[in-house]
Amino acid sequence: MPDTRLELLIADVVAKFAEKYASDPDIVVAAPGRVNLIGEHIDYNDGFVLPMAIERYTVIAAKVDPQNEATATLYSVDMDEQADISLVDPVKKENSHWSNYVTGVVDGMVKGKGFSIPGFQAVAKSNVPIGGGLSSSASLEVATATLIEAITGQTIAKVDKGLVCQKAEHDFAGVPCGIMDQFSSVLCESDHVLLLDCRDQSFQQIPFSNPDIVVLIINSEVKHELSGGEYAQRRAQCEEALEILGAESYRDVTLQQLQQKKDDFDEVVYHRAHHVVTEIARTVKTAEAMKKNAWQTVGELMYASHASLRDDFEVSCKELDVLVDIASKTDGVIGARMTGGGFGGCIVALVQGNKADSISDSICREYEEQTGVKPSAFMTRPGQGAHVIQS
């Protein structure tokens, strides 16, 4: 079935284009955000995370201006604003501009891979949400390399693609992300979710093979304020559990190893290592009952890698504890839990289609009783990864 927003969003941009430079574009891209269904602070432990992409995109048109051999001018709808960057010597803006995330893909394959890349002219919008967790910032850089390789007739390969995102994102927009975000926007294909492994970056697909199934993500329109370094406390815990246990990675303990050195840890760094090895579990256990359709088995495993979150990793909050409460009692949701780094954001939770809008209707109200906060929902099935839609 033809997915009627993207096709929107393609014309809405076609249509900028024609408006802005007088002229039809000669190629249109897509990247898509994502939602990791499971594999939730264990990226960077060495794990395994199954996200998938979701049905909201990034959407580029462009056409190569020779006027102007050295500079793309891209124009954002969604920021009104253009901005023009150098192919030849791409230059970081300060305070935290929009296009820094294109300006770092076109240094990373410029300089990183060898691209020439004539001058062009292009439109951006996005339908995906920002500041959600569901990968934005990902979705803009994918579409940004996809778009290079349609108008210089390169390729690379397909990791290789998410890594110059990854370093895009790192060295231009000062985020230290894990792989998970760009592998996604790349990789994911329709009808299935990606296993990605963080060790070695091999992948599976996984079959979403179930039509009758769709994913609902809710945002909790919440993001709490931190008093600072929680993510890097986390990651330094984590690490100082590892050396505790006398390992070189997460993937060679196992649950009894950690029980049986309990004594041995301050009681955080044991619940903080708790959370990583019962969820790297969790996750491979998720992939496998997804390959055989045991659909109540993966809800189970979403509401305890919730619970682990909340209890073990300390990173969930008041208002996605309501909202996963609220799903787990709620006809039609077969599980449910927090996605994202926490703290605020959003749920995913999967649940039956043909109950998918009043389930849907009924968690966002009973949440806006409880919390006072209007949340905002939509639906998807696994959407496509990154791909050229007109070149």
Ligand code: GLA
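Throughout, rigid core stands for the largest set of C-alpha atoms superposing within 1.5 Å between the two forms. Residue numbers count along the first chain shown, from 1. Since the model is a prediction, treat every value here as computed from it, not as a measurement. First, how it differs from the form predicted together with the named molecule.
After superposition on the rigid core, displacement of the C-alpha of Gln204 between the two forms stays below 2 Å. The Cα shift for Thr152 between the two forms, taken after rigid core superposition, is smaller than 2 angstroms. When two forms of a protein are overlaid on their rigid core, residues whose CA moves 2 Å or more are considered shifted, and Lys261 is one of them between the two forms.
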Given for the second form:
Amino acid sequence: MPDTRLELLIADVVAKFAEKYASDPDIVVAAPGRVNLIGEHIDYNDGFVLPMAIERYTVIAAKVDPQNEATATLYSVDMDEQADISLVDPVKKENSHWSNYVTGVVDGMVKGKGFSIPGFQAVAKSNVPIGGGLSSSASLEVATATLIEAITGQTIAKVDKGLVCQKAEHDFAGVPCGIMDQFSSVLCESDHVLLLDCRDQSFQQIPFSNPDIVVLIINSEVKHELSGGEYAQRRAQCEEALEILGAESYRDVTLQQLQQKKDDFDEVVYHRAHHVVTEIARTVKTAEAMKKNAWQTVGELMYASHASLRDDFEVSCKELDVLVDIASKTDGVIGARMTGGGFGGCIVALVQGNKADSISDSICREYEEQTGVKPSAFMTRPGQGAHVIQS
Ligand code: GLA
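Return one more block: the form predicted together with the named molecule, after the form predicted alone shown previously.
Every component of the complex follows; first up is the chain already shown.
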């Protein structure tokens, strides 16, 4: 089925390009945001994750500019701002500027992968909600890498592309993220979820087998500001626990081994490790259940994941808990949990497609009654990983 929303977004970007640069673009690319069904905060712990692309994308249209050999001129429709980025010596801007995601990828492709990129003019626009934990920044990074491949006619292995984009996030945006977001935007396929092994970076495409189930994403519309430092702190606590366990990797740790060593741990650090070990097991079970069309089991595992993120890992917040609680009591909801880094952002729920609209309306209404905050929601099926639309 054609994705009309994506087609409209592309038409918009192409029209904006013509308006800004008085010509048509040669190249158009798209890269999606993602939602993680289960496997949270374990991508940086050698775990498994189970994300899918959402049908929300960042689109970039571009044309080589022979007048301008060493610079990319990129206009962001969302920011209503233009940035000039050196293609020879990319420099990071102050104050978390949006163009740093692009500059970081240029840097990785030029300095890390030896690309020589001709000057170009471009326009970018995204319909991935910003700041909702749906990887809007990864979609911009991966769209940029895909554009650079299309412009130069050279490609790199998909895993390397994910790594270049992750490095951009680390070095140019200052976020010590794992590999999930960028790999999802590169690797996901429509009608599939991605089972990614974050230890060896291998992956499987698992069919999202039931056409009658849709993914409902509800944005709590809250973002608690502590999130930046909390993420790095969780990573440090997980490393500390691994050291106490005397293990190289969480994949070598069983729940029993962890429980036997409980007395060696500070209580908080023990709970962090407990989340990691149990979430790895839940993610593997979820993938197996999905292969068997055992959606009830998938739902139960999602609720268990949420409880673990709330109680053991402490990255949920009141608003996300309220949303999951309401969802769990709503007829037609198979499972629900917070998704992404936490401290606000979105929940993901699997719901029966024929009731999806009324489910969404009733959860949103009740959430607003309980919290006074108006949420936003949308439904999606697994979207398509980064791709070239025109070149
Ligand atoms: C953020 C990070 C990811 C991952 C999630 C939590 O989205 O960018 O790498 O760690 O949080 O699962």
